[in-house]
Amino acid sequence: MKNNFFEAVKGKLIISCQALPNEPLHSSFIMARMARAAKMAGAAGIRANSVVDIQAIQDEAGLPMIGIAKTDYPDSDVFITPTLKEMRAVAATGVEVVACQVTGQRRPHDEKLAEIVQQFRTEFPNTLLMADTDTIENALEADRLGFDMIGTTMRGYTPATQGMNIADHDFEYLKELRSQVTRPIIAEGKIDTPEKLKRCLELGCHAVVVGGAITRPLEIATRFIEAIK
């Protein structure tokens, strides 16, 4: 399974299909709807929130998929993911990876995530981890803690990072990160046009993910209505 995945995914598009509770789109049968458009279009995945959506897409498309669980705890700002039971209830759909925030903020329910990650690759060994990270400093972390692979995900999304964006300077960030770890990089986060997807690609990273430009109207609709404001 490990294997199969990187080899489908490999300087190709994965689409992420997610609408939260607050936003229109928000129907596990429309993101399955919308992940069989995706893979019309030749995504070769997609990453997808919460068990309802991943089985629905999994039932629909039939893409290797990384699944997430958003997932607010009062006593932590660690949402995608965030606790051992997450991991474990995404796991058992038969996902080929699991992203997991990796932000190096404190867990819900003060979980260490070296133990969790330990215990998941225990009962689940058949599974990837994706670490999705927003410093220099939690990528090489979630490396050394073995992840499969590391994701750009919350870069501009933590207090850290705040303001911050993976094509800044033409990518600078990117090509530190592809300096200094030893996994393969899922480029992820505001990668908002097909020039920034091919430069993703030109620099190294393994796949892409794009969610926001592509899956989320309501987002791409405020972009056009700002623009003539």
Second form
Protein chains: 2
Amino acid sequence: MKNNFFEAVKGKLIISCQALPNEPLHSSFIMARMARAAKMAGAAGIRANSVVDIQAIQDEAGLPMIGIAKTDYPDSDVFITPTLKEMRAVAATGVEVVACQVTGQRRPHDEKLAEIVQQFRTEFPNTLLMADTDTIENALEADRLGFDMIGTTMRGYTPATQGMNIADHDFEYLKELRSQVTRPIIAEGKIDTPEKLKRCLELGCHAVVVGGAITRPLEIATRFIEAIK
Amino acid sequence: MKNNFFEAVKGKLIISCQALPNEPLHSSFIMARMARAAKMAGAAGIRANSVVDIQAIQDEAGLPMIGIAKTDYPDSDVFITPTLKEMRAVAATGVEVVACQVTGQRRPHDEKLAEIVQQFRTEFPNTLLMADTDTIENALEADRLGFDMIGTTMRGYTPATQGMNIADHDFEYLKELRSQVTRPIIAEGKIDTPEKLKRCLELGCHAVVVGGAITRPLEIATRFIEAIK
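Switch from the form predicted alone, shown above, to the form predicted together with another copy of the chain and output its structure.
Now the full complex is given, and it begins with the chain already shown.
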């Protein structure tokens, strides 16, 4: 039986608590405290990167989690939980959802998404899978491969979608996506105001992930500095 | 000779990095990392609370600092560096500026502001003093007592100013304040958007302090949650 992740986050905010090694807040201790802040504010779930951060946050917050493992491989531009190895490591933490990049690009070691998803399902039948997609085409592919939820995470971050923002034209992309995929949609990526969060839910997204606008002070401070340059 | 704090922060952003014991990010380690983020973004100075946080941030960021020591006393509502004891402790860290509350309220042990300022000047002739004020009347009193800069920090946080926000009516209060006081004004308190920061500088404030909107994820996340309640 699948866990009750969908029920727990329906119509709610999931906060992404991430700081990569080159970021000023890189530290599992700090990410756990960020998750504490998220929980105190009323977040329904947490998205986190790396096994150590996920474990620190599980201990701290006890909220449903989407786990990822960002990993760079020299032979691929796919970096969000890109291979079966990272999928296994993240799932082994016990997170409710493992998210991986589904952007139609060649994967490390030329792994085939259909194959690793099938293998993952055999090994972790109770773990949900989220697809971090960039286009309708790739979202439909994730749908076909049986991903449990479709994220918009990668829109604007692939060569095919450079310069795009899901908020463009009152979230035109979200409306189109919703008319085409059958799985629940998790809006994610550049959602940086309370108004955008609200609008994504109004448009029928199952839940929304907000990250940098809440948990990346460098990113927030940069917007203030830009205003007075 | 006074330090060159005024030159360093003129027309710029000072970021307040604070987390009290009841806040999720309470930790000198985390505040130092926040200050790192602030510096990376281009902040010109840091405001911080407590001797341990100040010292951790000095080691990390090497930026000009405004130091405070929030302390509750049972016999007074004045809590920002309220007595000579806290003023000395903060100044001893070597911060460029010590800020204390100037709101016309009775101070702990019934200390008199004019007397402790005079004593402080004798002991720390090279440390600047900032007044955290709430009204024109108290700003003028700070001016008379020789504070080096006038902050708007307490506006909206005293019985006399409850519900007020310095941004009301296009910062009407700031315009009035500027027409009446002679010392440089440091805008601080509820400045939560890049647009407000910019406007404060346009209106002639010497520098602007932004805190919660950048460094308090609980406060930021709460605004997102409020939008979908």
